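Okay, so here's just one chain, in structure tokens, the form predicted on its own.
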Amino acid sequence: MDLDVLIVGAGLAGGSLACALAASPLRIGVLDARPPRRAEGWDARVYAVSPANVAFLEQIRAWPHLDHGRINRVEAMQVFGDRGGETRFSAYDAGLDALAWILEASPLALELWETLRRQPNITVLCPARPSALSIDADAATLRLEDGRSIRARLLVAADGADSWVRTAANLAVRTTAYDELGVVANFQCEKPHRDTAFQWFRDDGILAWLPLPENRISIVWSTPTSHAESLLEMPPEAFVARVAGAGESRLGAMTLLTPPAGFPLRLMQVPQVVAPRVALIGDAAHAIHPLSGHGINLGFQDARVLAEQLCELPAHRDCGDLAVLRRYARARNEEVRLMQGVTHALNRLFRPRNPILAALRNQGMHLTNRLPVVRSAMVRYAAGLI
């Protein structure tokens, strides 16, 4: 089989790239081991999608088809330090409709999957797994476990942080383990959250409460592995009490909707995200600490930028030409490095228990709260509007 672009991985980054290329004359292939599945009840894995990426999802016709009864906008965010520091961000003050939209991972993945399957220029290869990769001057050839061979001018790795394609293409990766887990779960709350997200920088990690419809919230507690394991081992009632207490019982009594789960946190830097005939996007290209909620937003912007550059190519240009791919890499380098640096620095800033450092970082939060121009600029940058 001969293709122009073969995308390995049909998750959020890979699926959005395929949808963004649907109107192009390129012959697209999407390969994955299994189709996405809807979680039972409320999916404990949620994302905070920025306004810029909502616009991208609207552009590729995925956003309008989502169940908006399961999506909640964030109109405000309150951030609390570990020694009394506090900062508040407001969509209204920044001139935005919302700071972000909170939505579940699985419905979005399913919508992207159904959207790309309807496109006439896309061939879906699922279930399928790669077994060998060879690259020559004209194409990348991927051999599958079932014996099939696919030849593509451009191979896109969207197959996650443990990317098979990245390894097969000999692209180096630098990983910094945080010795932390992100503990996630969903709750029904007694009091309304009023479309507000909360975040606490605590001695035992960083706890975020993200608003879901009808007084529900999803939590992400980024915490040292030993503490995370103790949380995951707790009986449900004890876990609920611990989460409510850590959040100062701001939303009253809480009921657990989904059992807690944990996933390891790491900083992953890939010095070269392109190679001859290969480009990396999403978690295959970078991983950051979840405290800023920017992981999937970076992946969507990877997909948007790469799709725009491929769609703008003249018919005679080779979409896998390294010069083309280097333009994509340069376009994405600044934002990815900035967000990785900021989130890593914040994680390191709030980990030490030094009282002098604690006073300085909390004073910084107070100062930010007193400077509305600075707050507004920070919000608009995070929203992808600067």
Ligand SMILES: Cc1cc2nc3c(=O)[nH]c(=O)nc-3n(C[C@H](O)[C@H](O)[C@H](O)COP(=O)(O)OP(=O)(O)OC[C@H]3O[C@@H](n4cnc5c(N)ncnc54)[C@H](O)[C@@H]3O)c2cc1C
Given for the second form:
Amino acid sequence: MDLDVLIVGAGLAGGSLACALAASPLRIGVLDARPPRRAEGWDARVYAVSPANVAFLEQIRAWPHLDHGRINRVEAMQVFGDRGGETRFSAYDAGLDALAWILEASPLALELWETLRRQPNITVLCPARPSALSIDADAATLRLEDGRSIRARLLVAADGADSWVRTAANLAVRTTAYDELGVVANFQCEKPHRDTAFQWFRDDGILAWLPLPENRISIVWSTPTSHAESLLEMPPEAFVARVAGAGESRLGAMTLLTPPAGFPLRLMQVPQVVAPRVALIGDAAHAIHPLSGHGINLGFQDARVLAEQLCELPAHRDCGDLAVLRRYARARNEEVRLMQGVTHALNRLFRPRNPILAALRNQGMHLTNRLPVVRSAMVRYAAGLI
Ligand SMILES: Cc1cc2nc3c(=O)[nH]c(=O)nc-3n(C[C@H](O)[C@H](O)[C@H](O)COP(=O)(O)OP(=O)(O)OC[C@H]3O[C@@H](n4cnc5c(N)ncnc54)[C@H](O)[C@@H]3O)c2cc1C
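Requested next: the structure of the form predicted in complex with the named molecule (the form predicted on its own having been shown above).
Complete assembly follows, chain above in first position.
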């Protein structure tokens, strides 16, 4: 099979890239080991999607088809330090409709999947797994485990943090394990969250409460592995009491809606995200601590930028040409490095129990809170609007 672009991985990064290329004359292939599945009830994997990425999802026609009764806007955010520090962010103060939108991962993945399956220029190969990669002057050839072989002028790795394609293409990765798990679960709360997200920098990790419709919340507790394991092993009532207590019972009594699950957290830096006929996007190109909620937001921007650049190419230009791919790598480099650097630094800053550092970081939060211009600039940058 001969294609222009073959995307390995139909997660949110790969799926959104395929949808963004649907209107182009390119012949696209999308390959995944398995189709996305709808979670039972409410999905505990939820994402805070920035306004810039809501605009991208609108552009690729995914946003209007989502069930908006399951999406919650974030109008305000309150961040608490471990020694009384506090900073508040507000969409209104920054002149935005919302700081972010909280949505479940699986309905969006399914929407992208159904959209790309309807496109005449997109071939879907699923279930399928690659087994060997060879690259020559004209194309990348991917052999699949079932014996099929596909040639494409450009191979896009959207196969997640443990990317098979990245390894097969010999692209190096620097991994920093945090020895932490992100513990996620959904809750029904007694009191209204008023579209506010809460985040606590605590001695035992970073706890985020993200608002969902009808007084539900989704939590991400990034916490050392030993503590995370004890949380995951607790009886449900004890887990609920621990989460409510860690959040100062701000939303009254809480009921558990989904069993807690834990995800290992790591920083993955990939110095070169392109090689001849290969480009990396999403977590294959950069994994990041979830404390800033930026992982898939970076992935969506990778997809948007790469799609825009491929769509702008004149018909005679080879889409897998390294010069073309280097433009994509340059365009994404700054934001990815900055977000990874800031997120990693925040994680490190709030870890040590040294009382001098604790006083400094909490003072820093108070100071930020007294500088509305700085807060507004931070919000607009995080929203992807600067
Ligand atoms: C606890 C936690 C909370 C998070 N919260 C947020 C948040 O609030 N906001 C945010 O922006 N990000 C968040 N993230 C990050 C986000 O989850 C990731 O950035 C995102 O899932 C990456 O998407 P992706 O499409 O790049 O990769 P993936 O979601 O990993 O998708 C990879 C796809 O490739 C397929 N695949 C993999 N290997 C193969 C293979 N060999 N053959 C065939 N197919 C293959 C898989 O089946 C899958 O469909 C969070 C992460 C964690 C752990």
